[in-house]
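The chain below stands alone, shown as structure tokens; this is the form predicted alone.
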Amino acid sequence: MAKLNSLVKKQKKSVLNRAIDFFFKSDYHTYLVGGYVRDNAMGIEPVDLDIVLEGDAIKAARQLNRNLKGDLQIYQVFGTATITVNNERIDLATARGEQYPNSARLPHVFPATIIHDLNRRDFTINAMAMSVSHHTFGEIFDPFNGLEDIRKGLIKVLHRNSFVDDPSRLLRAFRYKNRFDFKFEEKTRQFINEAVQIKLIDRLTGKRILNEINLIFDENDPGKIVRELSMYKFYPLSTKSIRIIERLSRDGRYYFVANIDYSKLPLSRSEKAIVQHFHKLDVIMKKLSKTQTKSSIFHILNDLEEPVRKAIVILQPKFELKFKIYRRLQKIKPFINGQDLKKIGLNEGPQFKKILSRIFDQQLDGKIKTRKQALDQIRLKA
């Protein structure tokens, strides 16, 4: 943490440096918090730039942005703001306390001190702050011994009701554990097992669950996290399914969703199609393995969403040739259309689609090579 001064000197023109310089010269009591402090302590280049201040964060954000001249987004309801400058982002928030009315419900928040703010956080390694105010510059606030837990390699909750207050912390715990190769502190492990028994995860909305699933698959090794979630009985999966997810890595998010109860997840129409195809992946691959004609290869693969096609090649490299065939077939344009059928004298109706499909299949298979042959074939059958 003592490296803050040298870090700032190296980044004289950075957004971080300019923000710190602003708050150092201001009267605000301001702190770098959360991921920035944690990662800096671990020798990891920080990605998150979260600033908490005791006072009006929105007012401070407007003042800071006069210097930064970035894109300012205000979230009045939450008392927060975001400034983006050249793809660098600073999140500012008013220090606040929380009261949870019920498990898994969003808390009531109120302005408070930095200590109150740290008290509402999830794990000790995220409950630290570093002052960037002139009167306490560089001072570390670590009320829960997060630095010691980093040294020991522990994921530890702040209190026994942490998961009850916010069950999404359960999934977050596994993300941090695997990202940093830490282990669960003994009582935290006990709380996790208790959470499984009372099915705490089920109290979350589908939106929050889906958000956590997406964050899991944004990690470098999501398969490892999924394996542990299965071992702890959060989302029990077969060994085969886990191995598939491990092979697909970040691309395995929809396969994972397809193997759990996704009924309350707010999936888009396209996402539902992807999940449903992944649900039938074994059947699809069996059909693809048996088919030989170009038209059959085209229809099997063309009906799938791109993430499913990509996964099939990863899981079964033997299909690479059929995928190359499919990519070539994608470029083929039908020789004829509905207007051509009308000119021949056919009445428009359901048979149009069947005729066009049959002719196009023959075109894909190389049995019809010109537009004339296609039209002759239709006249012959008419």
Second form
Amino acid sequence: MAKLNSLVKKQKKSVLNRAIDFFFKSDYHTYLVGGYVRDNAMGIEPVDLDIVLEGDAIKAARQLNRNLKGDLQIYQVFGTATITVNNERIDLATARGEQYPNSARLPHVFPATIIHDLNRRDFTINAMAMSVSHHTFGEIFDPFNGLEDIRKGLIKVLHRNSFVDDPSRLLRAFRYKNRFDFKFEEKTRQFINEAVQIKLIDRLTGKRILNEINLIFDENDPGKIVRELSMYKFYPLSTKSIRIIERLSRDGRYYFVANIDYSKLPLSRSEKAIVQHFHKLDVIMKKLSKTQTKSSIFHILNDLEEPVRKAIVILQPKFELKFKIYRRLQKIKPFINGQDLKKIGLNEGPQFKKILSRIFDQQLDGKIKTRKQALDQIRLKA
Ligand code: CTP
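Please give the other form, namely the form predicted together with cytidine-5'-triphosphate (CTP), since only the form predicted alone has been shown so far.
In what comes next, the whole complex appears, and the chain from above leads the way.
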């Protein structure tokens, strides 16, 4: 608690301090919760501010924002609001209890006390609250001994149904374990192994899985998380693929996706193209190894999406030179275009593209050095 109080004091003029001051003076029963309390207790500077209050969070958010003058977003259906001021974010929610009708579906939600609210959370280290109300300011509610688990370095669920209620917590568990270099508490590890047996992850929508994958690849060392997910048989990958992801680190997001069953993930068109290219990575690298002419280096690399190009250089630093060549060639403007062909008297048609591309390749390879030479070439063959 001492740590929490000193941090709050340190952030004197911050948005957080103004928000706390507002709630301290108000009659709301208000709490800092979740990652904020956890990170504070660990001596890590928290990024976002998560506030839960026993009462109408939306009404409170409107009042607070009159003071902060930030950007207020209201999510009426969830009873939540977000205020953003100069890149600082405050999430406000009404304390709520949840009942899960069946696994992996969204729960029924009802207004409740802070204790109910903590009861519905994922891990003990995320189920703590710190009061910012004047009568209990600084008091920590830690019904599941989250502080002790931080000391012991444990990821522990609150109850045996936690993963069944919300299977995305399985992926969150690996994320926190690796971020903090913690261990799974014994029972939690058993629940995780049971979850693998019954393929609990498959109950999640593609959107939620993709969201969790993205969060994993936002961590500092996603390769380590992927290695563990594979070890636990959530996403079994070959040793070679794991090594590649470890080397690519954050840039390995789509390589990972390409190596799992991604059929239900809602990938955008360009994301699908990236994944397809990652499937052919070996073939592409072989082709690039063999090729020597500037025009073919250009075409091989130009046909790829940027994340794939980036991955190739990380995996094979010997391609750096070819990559530099590509970057230079990218800036070259073709000497001639379709208008020039028309002026020469050629009829517009599919051959236009062929001629222009042939001339451009010769330009890239330095065989044609001026616009005049390009036009002469065409006239010669016309
Ligand atoms: N939470 C949960 N179950 C989930 C997602 C979230 O119980 N599937 C709860 C946890 O108490 C968590 C809080 O909601 O602390 C906020 O969630 P989130 O913003 O995802 O995580 P943070 O705790 O802020 O941690 P971080 O963003 O650093 O991962």
